[in-house]
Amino acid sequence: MKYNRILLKLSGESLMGNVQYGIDPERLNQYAAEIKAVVEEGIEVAIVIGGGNIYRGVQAEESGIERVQGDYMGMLATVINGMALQSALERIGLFTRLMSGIKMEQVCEPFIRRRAIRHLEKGRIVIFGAGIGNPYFTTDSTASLRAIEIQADVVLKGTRVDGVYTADPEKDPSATRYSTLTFREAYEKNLNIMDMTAFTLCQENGLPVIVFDMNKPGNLLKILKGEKYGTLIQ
């Protein structure tokens, strides 16, 4: 395997699958099966999942809710998604731990870096919920920070397209996919891969990012076996 410890970043919207809102059980079970295939190869897996299928903090001002309050609402949405993914993973025999940036002992552990690393070393899947516990930070930033803290080898950003394109491939049929990019090229081309904070954290700490299509079965395992798939930013 090319990587030993990974951080998988999933968007909340990806969990909607074929439904208009919330969580699609079929998509949830598909993701759980993909993750199980990776864990069975001995890979240590940490996961950060967004909450956009339930609530996005950036929507706060549009609805008249204060931005900080809206961000906390978004963080709670990520915990709901984390609990759903945890349940799906445990249903197929995997061991998990849900860790939160906001204390809520009844449903998850508080994030403690050394404890998270120990869980990974014991073969448990660690799901990070509630962002970093502070407003104004996206789940992309959370993924980058947590990956650095747990000394992950790579951030794998699962999306619904198979990499980074010159334009939106769903709108522009002439768009072409990049196989590799540097962080500087991504900045200069203004490619909306991750927010600037997340990107800067990865760049300054030498942490590569791979953008790939998580919805196609087998893609996650292919990347970990070293197959050139998706777009590598390093």
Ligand code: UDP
The other form holds:
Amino acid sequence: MKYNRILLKLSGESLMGNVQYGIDPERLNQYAAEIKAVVEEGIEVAIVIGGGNIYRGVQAEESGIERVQGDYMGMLATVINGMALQSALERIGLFTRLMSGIKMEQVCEPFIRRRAIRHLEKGRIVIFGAGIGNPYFTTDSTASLRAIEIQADVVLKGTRVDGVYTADPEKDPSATRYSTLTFREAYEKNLNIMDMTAFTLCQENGLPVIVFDMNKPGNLLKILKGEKYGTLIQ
Ligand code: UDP
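Form predicted on its own already given; the form predicted together with the named molecule follows:
Full assembly next; the chain just shown is listed first.
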């Protein structure tokens, strides 16, 4: 295996699958199966999940809600998604821990770095909920920060396209996919892979990022076996 400890970033929106709002159970179970295949290979898996299928802080101001309040609402949304994913993983026999950036003892553990690493060493899947626990950040920044903290080998950003393209492939049919990029190239070409905070954290700490299609069955495992799918940024 090319990587031993990974951080998988899943957006909240991807959990919507075929529904208009919230969580599509079919998609949830599909993701759980993909993750199981990886865990069975002995890879340590940490997951950061977004909340965009339920709430995003930037929406708040449109409805007269203060931005900071909206951001906390978005963080709580990620905990809901984390709980759903935790259940789906446990239903298929996996061991998990949900750790939150905001204390909520009745539903999950607080994030403690050493404890998170210990869970991973014991083969438990660790899901990081509530982002980093601070407003004005995103779950992409959370993914980069937590990956660095737990010394993950790579951030795998699961999306609905199979990598980074020269233009939006859903709008421009002539767009072509990059198989590899340096952080500098991605920045100079303005490729918008992650927000700048997340991007800078990865670049400064030499943490590679792979953007790949999470919806294609078997893709996650193939990438971890070193097969070239998606775009590697390093
Ligand atoms: N959020 C935040 N701090 C964090 C992580 C998330 O304030 O550390 C809020 C922010 O409002 C964001 C929302 O939670 O819009 C949901 O996360 P995100 O938009 O990153 O989810 P995704 O786009 O991946 O579904």
